[in-house]
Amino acid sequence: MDKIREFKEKTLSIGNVNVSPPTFLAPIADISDSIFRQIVKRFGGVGLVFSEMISSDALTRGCEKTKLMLRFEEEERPIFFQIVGKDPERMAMAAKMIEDIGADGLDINMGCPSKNVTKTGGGSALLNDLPLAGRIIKRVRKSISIPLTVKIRAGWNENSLVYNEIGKIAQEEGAQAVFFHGRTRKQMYSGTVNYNWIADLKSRLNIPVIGNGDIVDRETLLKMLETKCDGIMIARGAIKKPWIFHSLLEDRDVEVEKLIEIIEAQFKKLVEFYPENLAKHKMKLFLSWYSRSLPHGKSIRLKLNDAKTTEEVAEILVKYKSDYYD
């Protein structure tokens, strides 16, 4: 475990932002809002957090829901915001708006596999149009002075692997790091991450390469570190266990009672900050994920579909506590 100890003490520089340890909370749609990021930060072990993926079209057209995604607290720093889209000018406009709110850095999403994103030409769809991807990176780089990074996948499918090409383009057009999820778009989240692809890209670029995919415990962390990547990013593992960065680096888990306290506090903040329908949606989403780290968590998930209000979602947790812990 000397590798983990060495990794924990490492500092990674992305432009003028120093990240120590070089661990990153991924941009996760509907999940990595300010409230969740604060929870992860308070557990420790995470060097930098990301916003949710933000549509450049929605942001620049004044969407009210999107404006809520811009909220952050000083304790979350350093924080990067991520934007997605296919129009270079609108992406540049969105990037400048992000810089103006005080973000520490900006990331361009060129890896999201969601059909809702790719059907409009954004996310991993850009891996099928590398000239356009290059124009977007170049235009965004010119519009901001804060650090710029790009998040990618390996390609649309295994017959069209372009990670080396897009990595080189990102580097040449001024990106200061690449976050690489070692899967293709076709894979979505199935199968396993390909560590060889990540190691290959790392060997070819001069800018940092941060490995992403399948990091859930110290064993998988070590596998990722064997690629010689400069840092690691976690998404799904952090939704189940927001303390995952701390547990990976310190080899300590969190007690069930502590997780329940976290959920209760988060629910309270969600109700205070969001409109009822959005708060209910987020409560159900978080509780569904968290329940995977709770004994008898399936009993929670079986009841979530029937919950129609925030109060009914909260009651599911109250009932769970009375059944198993009171």
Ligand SMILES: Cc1cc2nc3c(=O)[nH]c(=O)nc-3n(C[C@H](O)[C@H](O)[C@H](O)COP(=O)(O)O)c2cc1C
Contents of the next structure:
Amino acid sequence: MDKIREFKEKTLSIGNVNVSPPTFLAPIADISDSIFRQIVKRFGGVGLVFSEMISSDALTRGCEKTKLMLRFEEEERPIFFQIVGKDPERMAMAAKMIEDIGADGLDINMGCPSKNVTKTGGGSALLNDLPLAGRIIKRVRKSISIPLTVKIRAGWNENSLVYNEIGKIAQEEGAQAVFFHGRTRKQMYSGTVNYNWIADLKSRLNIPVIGNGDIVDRETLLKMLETKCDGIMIARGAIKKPWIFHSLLEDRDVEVEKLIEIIEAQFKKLVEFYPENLAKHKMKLFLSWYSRSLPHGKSIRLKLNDAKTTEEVAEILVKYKSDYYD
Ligand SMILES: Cc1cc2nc3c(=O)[nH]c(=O)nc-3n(C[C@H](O)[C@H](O)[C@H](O)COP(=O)(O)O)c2cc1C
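Could you switch over to the form predicted together with the named molecule, since the one displayed so far is the form predicted alone?
Below is the whole assembly, all chains and molecules, this chain first.
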């Protein structure tokens, strides 16, 4: 556990951005919006937060829903935004737009396994076209002066592991850190993260390598730190428990009742900020994830499908609270 104490005191510099402790809230589509990032930030223990991934095509074409993703508050800093796409020019334009709104750094998504993204040639599809991946990094690097990072998976499948190649390319083209989810695209989220791949990449690059995958408690945090990675990133663990960074570093959990309070406040903000349909979608999504940390959470999930409005989703939480906590 001394290792965790030592880690907690570290500062990682990515360009001119100091990250202390070197812990990162991952980019999480539909989840890591400004409202959620503020919740995670307030618990403490997180050194830097990421936006959800932003389509470079949608952003540069002026899509209104995408513009909502650019919102952030000063208290969220330092904050990196992530873009996804395959066209170097559009990626560069999107990167500049993000620099102009005041982001502290920009990340390129080269890991997303979702079919919706890979069929357009972005995300982990770029692991199959390393020359194009290199051109994108180079072009984006030229368009901005804030720190640039790349988030990768190990390769398309086990027979095409390219993490060392893409890591080298990223470093040579001017990226200042690599975030590495130690799975292949084919694995999606199955199996377990491969710590050896992360240790291998870390031993070969001069820029920081941040380890990502399956960190949910102090044991898995220690396993990740054994790779000698420079920092750690968490996604799913943080959706289920937004206080995970605090609890990992301080070895203290938070009462479940606190989660109910957080959800109530978050729901109010979601309704205020988003159009009805998007707010309803997000409320359902969050409640489904959070319910995995709540006792009798299944009773919540069973009702989610039938909720037709934001009020009906909110009512599920009210009912849960009165059934189990009042
Ligand atoms: C619901 C969901 C949405 C995600 N969205 C993104 C995203 O927008 N960009 C990205 O690079 N990775 C995304 N990821 C991958 C995570 O950032 C992370 O790499 C992966 O979940 C492994 O970390 P974990 O084991 O801590 O969850 C997403 C993962 C999940 C579960």
